[in-house]
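There is one chain below, alone, in structure tokens, taken in the form predicted alone.
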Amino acid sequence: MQIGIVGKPNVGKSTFFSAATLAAVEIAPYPFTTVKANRGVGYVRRQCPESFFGVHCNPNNAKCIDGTRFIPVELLDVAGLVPDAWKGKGLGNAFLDELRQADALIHVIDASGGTDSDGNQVPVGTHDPVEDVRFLERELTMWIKSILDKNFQKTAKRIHLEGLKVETMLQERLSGLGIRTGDISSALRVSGLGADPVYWTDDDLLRLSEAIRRVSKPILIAANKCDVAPEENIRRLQSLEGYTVVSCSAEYELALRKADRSGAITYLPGSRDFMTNSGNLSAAQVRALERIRSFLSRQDTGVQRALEEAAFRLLDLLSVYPVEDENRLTNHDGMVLPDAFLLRRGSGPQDLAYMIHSDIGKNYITAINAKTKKPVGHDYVLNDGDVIKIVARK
């Protein structure tokens, strides 16, 4: 699974993705700051099921802490989003290609208001962050739109005439940004179009790529530099409808993280406090180290609860855990619960199957789940916290 983290220049995009990944990019107060996608792995917690089979797991690709699993994510902080991007203005062709692959976005937006529509720094309060959350559903919109208007009018022809699917042929012309049959469907039927598009209008088209774009992108909202925004702010955008927003300071989350790096604290990431290990903090750190402790006080930083959200809300995903050996609870290696994958709600074991290793999907026959100490059928439905092993032919 891919999340996406977009938004305008300069409103914390990349110290967003920092605090969430400890990647070192460049942050800077510009515009443009970031021209290249940076790519980089977050984590969200789930409970670990060794406290349900009594034992000590060994990660093999992420961390437990007192039961709490910490599975990976890839997060991809992409260039910033300026009005009129689907037209190629600023990097918004470079902007857009990055996130064909993305299953979530995360929009980050200056909730503050100190941010104008082109990245540029304005007094705090001056700019309205509802507008930030219109033009990037603009802007995706009209993407989409844009592809599925080029010779649109010979597809329609093709498919009135030969009977075709109307989903299928959609499906083809965008199945290059990760959009799904399925997801052109529910579309359709949001919509309310009929399944021949000889008829469709160009506001047909524009209503079907508005549906297209809110099943198959999900965004969240992460209302940056809370610890400075208007309360109005944070309570207008909290009001939209259809979305879930974070008030959050990556600002903050990034310096904790830095901090418990250095080893001068201890902070687990989602926490409310901290504990501080070192004696010798200048006075400046100290003083920063407090005024972020008071914020905590009222609410968590908000960037690990963003990627949660998204992860288990927005794609409702769930964790797994396959094992080689059912028993022991082990891979051929001995260790014990070592990986973690998310799937969506609805996956069955075959697809955690495919997710290890294409051959092994190829090859399933059947699989175990170790809690009960069964075999599970095709039509298997996985739960989370499932331990599976997967039985496959040689």
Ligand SMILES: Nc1nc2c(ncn2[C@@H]2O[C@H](COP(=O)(O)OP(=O)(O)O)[C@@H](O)[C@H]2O)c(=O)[nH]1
Contents of the next structure:
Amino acid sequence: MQIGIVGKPNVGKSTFFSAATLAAVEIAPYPFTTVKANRGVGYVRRQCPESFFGVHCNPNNAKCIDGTRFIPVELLDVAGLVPDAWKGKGLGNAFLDELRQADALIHVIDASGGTDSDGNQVPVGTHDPVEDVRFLERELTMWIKSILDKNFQKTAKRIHLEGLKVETMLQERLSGLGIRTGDISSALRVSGLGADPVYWTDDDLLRLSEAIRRVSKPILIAANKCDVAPEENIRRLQSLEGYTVVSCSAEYELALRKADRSGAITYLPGSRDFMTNSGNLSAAQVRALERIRSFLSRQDTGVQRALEEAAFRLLDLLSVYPVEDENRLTNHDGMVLPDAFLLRRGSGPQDLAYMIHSDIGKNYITAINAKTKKPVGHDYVLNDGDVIKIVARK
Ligand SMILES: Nc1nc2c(ncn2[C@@H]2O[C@H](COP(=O)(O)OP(=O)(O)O)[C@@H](O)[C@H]2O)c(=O)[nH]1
Ligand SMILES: [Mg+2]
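Other form of same protein, the form predicted together with the ligand, not the form predicted alone:
What follows is the entire complex, opening with the chain shown before.
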């Protein structure tokens, strides 16, 4: 699963990204951590099934603290988006192309209204953050439309003359955009378009692009800089229809995680409290921590919650634990409940098998539910917290 952190310059994307990817506890390096500088791993929390089984887990791809599993998700810090990026302005299409593989977006907004449309600093309260929401929607929609527009008439004629399926053509054009089969059909349905694209107008294509954006790149709004934002701005963002909005202070979350790292405090991401450990903090550090503590008495910093809302609300993901021995709950090295995977709701055991390895997916026979110790039925769909042994042909 990949979540893109997007927004115009200076809203706090990199701060959010650094905070979310600064592991509070030492975690084994995950394969994709080294891919690129702007890629990193964040963690979403789920209750570990260890308590259900009365065992103690040995996590491999994550950490488990007091029965809470921190499960990895890949995060992508995307360079600042400026108006008309879809036409190639600024980093333009390079920026947008980075988003191709993203399953969901966290749109970081300066809710304080202290950053103008181009990312310049302006006095707090002078820019309307709701404008930024519409701006990103438009950039993404126009980007998708520009992909559909290329040689559209020619392709439409071919479909018309040869009686081809329009879904196939759209799927081809949008391949690499992380769009699932089914999403295209539902986008076509929503936009009320006929099967023959020769008759589609430019407006039709715009509506279709809009519908495709909604299904393929769901957006969560992180109303950032809420530590300095006027209350009114947060309220207006929260009342936007069709959006999940999380008010955030990426700066406070980063400060807390750094202080935790240094040993000055003990802080668990997402919590509303921390413990001060060291007596030799400077007066300035003490004041900063007190300011954050008073902020936490009103709300958490929002960073952890934003990731979890994106994973579990927008993407509707489930956590599933594959094991090789359904009685001991171990992998081949004897580690108990080693890995947690995130899958979309509606996935079956064979989807899990494919995630582990394509060969295991191909050779899949059945699966055993470790909670019941019984093979699952043919049309079994996975539940959150399932522990599954895959049975595959050797
Ligand atoms: N008050 C406040 N400032 C923040 C917050 N997050 C980021 N900033 C500041 O906003 C500026 C831009 O942050 P940066 O992460 O570089 O933004 P980016 O260009 O979107 O990556 C920096 O001065 C940050 O310290 C926040 O939650 N609250
Ligand atoms: Mg940045």
